[in-house]
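Presented as structure tokens, the chain that follows is alone, the form predicted on its own.
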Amino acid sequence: MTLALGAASGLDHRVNSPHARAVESALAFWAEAGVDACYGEEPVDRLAEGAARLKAKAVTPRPAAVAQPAAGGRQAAPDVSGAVEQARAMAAEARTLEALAAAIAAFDGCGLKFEGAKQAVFSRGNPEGPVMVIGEGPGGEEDARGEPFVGKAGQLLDRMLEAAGLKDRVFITNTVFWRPPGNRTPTLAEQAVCAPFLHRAIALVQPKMLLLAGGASAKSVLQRDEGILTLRGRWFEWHAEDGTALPALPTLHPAFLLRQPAAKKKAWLDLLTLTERLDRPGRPD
């Protein structure tokens, strides 16, 4: 390195300017904090020197993930198609909507249930209303009442449903049935193990119209790739295994809505057009 603070005391006093004074000024303060080089022998080009550390670190291959064991020694998981196979056995023993609950609750093959999630949160509202609400998963409020949809997001659902005239016309449930940490939004494993319990749910309500609230249910439940702000206030159809097919709208997500107040009037839309589908004289059933 090149000793640069020499160079102060080769400054010409007899220049006076402000700009001069500022300049030794700096030099006086860098010198007295310990500063006592300004320069390489060489330059460098610190934006190649940069690019280079960002291609090395998109390289560097990451640890593989190892499964941790949850408390009491079990895994957090087992494989996601082993735990879908089991998922599909137990929820096809359930006969009724207390029988998938209890299979939700003793089901262990999703992980989120070993990741700090206090129990199993299912369904709330009228098992025979004709519209099914998919939201997306518990969040900490619904985890300590086991009940979706109950925290403020809820509140603004049941607040737009009721504005509606649907209050007393849905069943409410989600795509994963525990707390993911930190309310984040659940990975598509977890909703693929978690899928067929809601496939029952949709057998054993038998609604005539699925809400799916929030882009991560719309995704899930009708296997698509765009964001909500494309998918939102479009018809689409689900299909289930035995070829049922229900019509669907996603919908923004209360949370969302929170968020972004302004949001508010597509939300409204979508209903509206959610009710003049289903009471629209003639509708098939």
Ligand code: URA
Given for the second form:
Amino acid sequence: MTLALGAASGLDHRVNSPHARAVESALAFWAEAGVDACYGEEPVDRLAEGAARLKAKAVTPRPAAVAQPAAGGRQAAPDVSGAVEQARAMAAEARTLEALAAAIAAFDGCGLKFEGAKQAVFSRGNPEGPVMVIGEGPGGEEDARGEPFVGKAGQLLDRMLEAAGLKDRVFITNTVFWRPPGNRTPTLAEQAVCAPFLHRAIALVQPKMLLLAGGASAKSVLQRDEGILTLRGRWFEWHAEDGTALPALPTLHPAFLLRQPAAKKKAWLDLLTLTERLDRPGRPD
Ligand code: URA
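Instead of the form predicted on its own shown above, give the structure for the form predicted in complex with the ligand, please.
Full complex below, order starting with the chain above.
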């Protein structure tokens, strides 16, 4: 939800003044009510700004990595391959996760960056962890704090990971690195543009397996069309460009579990499936 706030409100913004406290209190009230953005007096079309930047980068599409089993006909929008190429070049230059985070922050090819996101949100967790958790994209809390999965859904994710003995064994990131406006699902094109950075993160971290949180992550990473309720709990193979194969397990998104607590059992079974494979004696590294 959004709220238009303007100078016309006539409120005094001096720190510690009664007016400042009144503004703070009003903002806290609106934030509690779900209002998470304030607009100025004049409209700014951020969507048009982002679209114009993307148009300037457009060439023929080219997928950056192949997922198996086979794709099932999903294609990114055809006008983002210029941005994909640029992302590939920038990602390839990054020799460390810090350099990759800087490259993502400097990248202008994803329209989400220009649709109200405060900052790029890349990762948190153990860069040497054997499991990479890949979510959908940052939400409001993540956008404010610059780290993935730090809001309510992230707190649930952390509790589940801890209960499964995975707390310090995960590196956490997303399919896109800027908050989609209104927390909408990122488009395939936005995910395609960010994918080279995600693939580079996988190459640098070298996890033993991927945990794909939610349908948008599973569909994008695995290039599948089925819904998450069909995909979850089944092992797939993700293939990097160099042919490296990684086991990938889709599961339910923690935000979905907050809305549908009865589904937690399924997500828990998925985590057990993951830990069973991760800690299986004699599992080849
Ligand atoms: N949901 C996601 O998919 N990722 C986050 O980082 C936060 C919420």
